[in-house]
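Only one chain is included here, represented as structure tokens and corresponding to the form predicted on its own.
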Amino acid sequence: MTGVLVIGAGPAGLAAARAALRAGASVTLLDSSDQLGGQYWRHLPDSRAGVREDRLHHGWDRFRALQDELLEHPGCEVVPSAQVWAIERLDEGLVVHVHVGPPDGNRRPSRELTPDAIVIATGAYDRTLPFPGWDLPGVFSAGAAQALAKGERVAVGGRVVVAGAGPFLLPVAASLAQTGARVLGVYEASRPRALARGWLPRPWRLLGATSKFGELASYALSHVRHRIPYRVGHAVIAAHGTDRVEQVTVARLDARWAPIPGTERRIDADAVCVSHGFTPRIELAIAAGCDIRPDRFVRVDDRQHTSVPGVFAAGEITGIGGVDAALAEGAIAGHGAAGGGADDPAVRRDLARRATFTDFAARIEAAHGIRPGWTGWLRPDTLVCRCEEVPYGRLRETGRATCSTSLRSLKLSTRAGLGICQGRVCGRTVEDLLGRESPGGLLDGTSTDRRPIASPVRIGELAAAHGRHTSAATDAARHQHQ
């Protein structure tokens, strides 16, 4: 029986695990959270579940069906709170190193897995462009604000502004309103012409995405019911306050996202939630040796197979297409990991849905993708890397002074991206800004996604792992000598 390891229990990972089981494989499903569902289906724990949990989640019945099937299947091992901290490439194959327990725990049980096939479905996290004051308490990524709203029923503030780019702003505003926050406005950076260029061409291709129209209608009704203004071509370009956010400055943007002088206005607010799209979590895919496309997503074939034998990828690490794309890709990847073919009847419907929602992902990028003029709202003292407190001015000056085209060298020179988050918040932005200071761009071929250790590990845990390997090698040598 084929043993399939699925990393990530969001929509793509859940669909992959179910497809692999139905194809006859045994499955081990890992997730860093203590419950299944990922960010999309983040929810209260069963011990204090809401009476109408479905009101906060689209497709809640589908999630419950997926979860119940996996938990009840004798061939599926579900391991929550599992931190995959490294994937090691050896001659005999890939070894997946896992610690089980809280991320900040000590002496966590460790596991080393050598499956026949792996499905990587690690998802994505918010990309937030910096602006003056974004380091103030009260500034949240939109994903963090939604996680608190859906997973804890906590509103991040009483008067909240939501800003950035992309459809994700709509469910964030709806979640905040349902937790009792007053959402003062949603500010989308893309202008009407850009939105039309992204969404209107070849409208017949959207016919298969009718579920999205239902979601959009529910968000529109929520905005009307809670009287939430929606403004396109606007951005939060600064946050103000002493100990926390007290006001934000909103300005109109031109087509390149540069602020238009004279359009600024201040809004009293105690929180601001910002998202300018998503960054795929490709650290483990890179560690496994998977080929990465120029747009920084994992390259896959029609079976969701990566460039590495036995390794498949699904969901937002292959493109930001939403939950429907993730479910379709996950089903195809899980089926392939279990030995199935792309032309099998079991995945025919998923192949069609993948085609539809791959087009949907391309439309999101065309309509809401980041434009280069956003640096116009930065000041020399605006922090770019909050962990290491590296301001924009110093980042530019160092890049110009060193004339370096190496990202690794510039990170060491500026300290940007070397803090506790390891560049997860600022990494893409640091690459963008430093690349602009080098006439030919950054040429060393590295990126902030390349992390041999993908999640924090205590030195004691590494020492314990080394001790186990040493002991095992000694025992093997002693046995061979005897």
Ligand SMILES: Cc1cc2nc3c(=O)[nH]c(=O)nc-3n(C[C@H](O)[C@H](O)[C@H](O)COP(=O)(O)OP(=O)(O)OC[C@H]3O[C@@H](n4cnc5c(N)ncnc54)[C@H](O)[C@@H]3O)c2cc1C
Given for the second form:
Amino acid sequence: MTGVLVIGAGPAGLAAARAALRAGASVTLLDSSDQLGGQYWRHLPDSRAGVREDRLHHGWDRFRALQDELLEHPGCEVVPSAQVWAIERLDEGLVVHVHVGPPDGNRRPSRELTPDAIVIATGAYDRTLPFPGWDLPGVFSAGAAQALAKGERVAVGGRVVVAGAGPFLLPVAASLAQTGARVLGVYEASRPRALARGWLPRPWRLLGATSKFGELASYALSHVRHRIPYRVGHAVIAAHGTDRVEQVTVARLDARWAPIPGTERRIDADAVCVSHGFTPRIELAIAAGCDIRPDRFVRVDDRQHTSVPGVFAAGEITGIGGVDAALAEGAIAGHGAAGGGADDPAVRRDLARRATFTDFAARIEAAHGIRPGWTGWLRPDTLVCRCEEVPYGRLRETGRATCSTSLRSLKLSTRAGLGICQGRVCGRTVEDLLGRESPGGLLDGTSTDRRPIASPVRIGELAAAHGRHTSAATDAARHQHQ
Ligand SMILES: Cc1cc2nc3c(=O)[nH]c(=O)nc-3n(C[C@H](O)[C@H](O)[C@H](O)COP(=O)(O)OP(=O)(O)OC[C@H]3O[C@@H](n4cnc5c(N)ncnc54)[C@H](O)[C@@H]3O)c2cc1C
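Would you mind giving the form predicted in complex with the named molecule, to go alongside the form predicted on its own above?
Now the complete complex, all chains and molecules, led by this one.
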């Protein structure tokens, strides 16, 4: 029997595990979280038992059905709180290194897995472009605000502004309103022409996505009911306050997202939630040796197979298409990992759904993709890397002074992206800004996504690693010195 390891139990990983089981494989499903469901389906803490968990969610019944089937299947081992911290490439194949237990736990048991096939479904981080004042308490990524609303029923503030780009702003505003916040406005950076360019062409292709229309209608209704204004071509370009956010400046943007002088206006607010899309979480795919496309998603074929034999990828790490794309890709990947064919009847429906929602991903990028004029709202003292407190001015001066084309050397010179988040928050922005200063761009072929150690590991845990661990540990040590 084929042994399939699925890393990540969000929509893509859950669908992959189920498809692999149905195709006759045995499955190990790991997730670093203590619950299944990923970023989309979140759970209330035990202290909130009794509150309806499905509120603020879409497709909760679908989640319950997926979860129940996996938990009840004798061929499925579900391991929550399981952090994959490295994937090691040996001559005999890939070794997946896992710690099981709470992230801050001591002496966590470790496991090394050598499955026949792997499905990587590690999702994405939400991306926030920096602006003056974004380091003040009261500024949240929209994903964090959504996680608190769904997972704790907590609104991040009383008077909240939601800003950025993309359809994700809508559920976030709806959740905030339903958890008691007054949402003062949703400010979408893209202008009407860009939105039309992304969403209007070939409308018949959207017909397969009827589930999205229902979701959209529910957000629109919530906006009307809670009187939430929605403005396009606007951005929050600064947050102000002494110890926390007290006001934000909103401005109109031109087509390149540069603020139009004279259109700035201050709004009293105690919180602002910002999202400019998502960054795929590809460190494990890189560690496994998978090809990464120029747009930084994992390259897959029709079966969701990566460039590495036996390694499949699904969900946000292959493109930002939302939950439906993740479910369809997961099912195709799991089926393939178990040895199934690309056009078996079992996955025919998923192939059609994937085509619909891959189209969705392209529309999101065309309509809401980041435009270069956003740097117009930065000031020399605006922090770009919050962990290491690196301001925009220092990044620019260093880039110009050294004329270096090496990301690695520029990171070492500026310290940007070397802090506790290891570039998960600022990495893409640091690359973008440094690339603009280097004549010809950054040329050393590295990226901030390369993290051989995918999650924090205690020195004691590393020291305990021996034998087969050796090369991963050596790589880690090398990485620490970079
Ligand atoms: C903070 C946040 C909130 C979001 N909320 C919504 C929302 O409310 N509505 C919406 O439409 N979209 C939301 N999205 C977008 C959403 O992620 C997707 O549409 C959908 O969840 C993608 O499914 P996925 O399976 O690809 O990834 P995910 O749902 O992100 O699942 C990936 C899983 O992989 C696990 N994982 C990652 N790395 C490791 C590792 N090294 N070891 C073990 N496990 C690992 C994670 O814990 C996670 O559970 C959100 C995204 C983010 C970042």
